[in-house]
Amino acid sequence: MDTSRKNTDILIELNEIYFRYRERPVLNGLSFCFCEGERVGLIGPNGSGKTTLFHIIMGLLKPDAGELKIFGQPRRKEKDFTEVRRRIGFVFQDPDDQLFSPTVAEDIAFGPLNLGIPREEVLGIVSRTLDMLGLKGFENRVTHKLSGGEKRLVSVATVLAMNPNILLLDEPTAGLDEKTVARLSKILKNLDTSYIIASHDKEFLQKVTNKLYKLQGGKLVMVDS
């Protein structure tokens, strides 16, 4: 941990996190400190624990042992994660786990409406977000009929529309063509938001992150850039 950082700069702090699936250890005493302004990439083979780590941060899984502190507060019980889920935008690895409304516009509007933003303002947010992602005109498209790459971009849009403090993106480039990956890279680099991206695409991570970690042996190891 970087002790030179002020406590107010620390957004996520994980200390000695352990987690196992049945009898298989996945996270083994993992510690991690994520600070304001950082753009972190996570690499590691399938099953190394990248998605598990994200699920623990979001409170979707409970660690077997260890401490989580997010936005300066300990997070232990389900109610502790209400604020976390409002302020952290999580893009799931499978877009079908994230998209559930009949149309694209309804999917993107869902989060802002739940935050209490007036409907007229939400319509503007939907339009601007789709335009930013190169999906202008998709408002009335039927979500389940989109291609895999289009679904992935819409799932990113649903998260960006909520203007989160942190983004967690799980394999955001999977299924995207080269042109769309380049567009996503440009969008991420222009954001003011701190984020963590788990991906097998090391070239993509090197373009959009300023720190790179490898998950191995259940712990995070800094990768020399």
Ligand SMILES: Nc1ncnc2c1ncn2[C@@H]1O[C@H](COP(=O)(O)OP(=O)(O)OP(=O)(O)O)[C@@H](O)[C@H]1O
The other form holds:
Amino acid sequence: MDTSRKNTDILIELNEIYFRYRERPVLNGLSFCFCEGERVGLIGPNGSGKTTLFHIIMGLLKPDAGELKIFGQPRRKEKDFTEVRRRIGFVFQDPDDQLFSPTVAEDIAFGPLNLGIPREEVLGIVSRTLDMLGLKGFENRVTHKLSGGEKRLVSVATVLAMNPNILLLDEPTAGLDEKTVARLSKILKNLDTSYIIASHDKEFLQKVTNKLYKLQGGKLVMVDS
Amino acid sequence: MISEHLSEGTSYLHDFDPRLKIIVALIYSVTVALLTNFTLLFASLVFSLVLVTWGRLSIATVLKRLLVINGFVFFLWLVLPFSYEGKTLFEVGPLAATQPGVYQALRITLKSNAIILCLMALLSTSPTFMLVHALHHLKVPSKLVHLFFFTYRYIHVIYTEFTRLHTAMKVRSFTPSTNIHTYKSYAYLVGMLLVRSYERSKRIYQSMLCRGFNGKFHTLYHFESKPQELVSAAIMTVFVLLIAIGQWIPLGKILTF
Ligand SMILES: Nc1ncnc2c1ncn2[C@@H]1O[C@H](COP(=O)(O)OP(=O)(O)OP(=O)(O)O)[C@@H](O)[C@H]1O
Ligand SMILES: [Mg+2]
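And the form predicted in complex with this ligand, for comparison with the form predicted on its own?
Then the entire complex follows, led off by the chain already shown.
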């Protein structure tokens, strides 16, 4: 790792993380360092633990061993993750896990309202985010009646609306058509947010990331892209 | 969402401030539940029907729901007429149906239908999310409100999972009949349903946490009672007062039969 980098630039630091589901070990002493401005792609075969890694960063799963430092603070207890969740946006692999409000506008507003942004401003955020993703006029659509791809885009919108410091995207392109994928890449490239994207779509990753890791044997290995 | 289609219509009642609707629905239901006077019970039923018309509810859905409620009421009719002392109206074998028994069953039938119709007209015309929010504004303890919201939300989750699993079975040519294969498949279905609903609800909650949920619901749109709505709510409240007076002030005796 680049030692000349100042400590403050490091956003996420994982140290020797071990995690297992019952008798199935998934992460095996995984270490990882993620710095401000980085755009990281994460590949790895099905079941290698990409989703698990994201859940650990968000504090939804607690590692069996190892140290987690996010935004310069060690994160262990549930309480430590309140700030993490406000500042890291996580798009779940399955949009049905993410969308729970009756209408698209309300679902997108959920995060910003939780952050304490005034209602009038949130209305603006909702329409701007929808515009950005090419979902103009979707405000009053009923979330569970959207198509698979539309659901995926809306779930990305719910997180972008919170304007996070870091984005974690779990397979954001699954089920999207080429045009929509292209639009998503353009949006991501124009963001000034650091992000980590888990995906099986190498072409997409090549476009939007500048660093590629492979999850293998419960550890992260840097890949030359 | 599950059975939320009534809230998707458009009518005066759909736009009505949910806080007012909850208050009116509450006092009306409590009052009607306590009524014993038949004239007043019939009047309430008519009042509820007027509300339903006002909310322009789909008749098919309304009838379907009434059928469910009256399914329960039907069982009362099997028991109640025979479990009161009094003047015998008719006999079935060794059992004698009495007048007070039949009256009691009739009262419950009228009450439950009047209340259900009113709840459908007033509450089903707002999305659940709005109702939850209105409850917050009415200062209902937030633990209670969450319980209500998550119960609702997870019933919906279970229902969606059920539809998915059922479709998955159907597209592979599953046709239920009376054999071991059918029973086994249904047993798997129920088992999977419980596990998957549990997992799904856990993840929905996690995703809410990830978006900064800290136990408080905020809604995007603020409630506002238009003056006209206040007047309508007042009129409904006056009706409730009238039936209460009719029931509990002695002058109502003249109406009793
Ligand atoms: N709740 C769970 N209980 C038990 N085992 C689990 C659970 N969730 C995941 N696993 C197992 O942990 C391993 C890693 O799963 P994970 O979902 O992190 O993989 P992934 O890399 O995201 O895969 P994919 O590319 O298919 O999304 C898999 O072998 C999976 O079977
Ligand atoms: Mg995954």
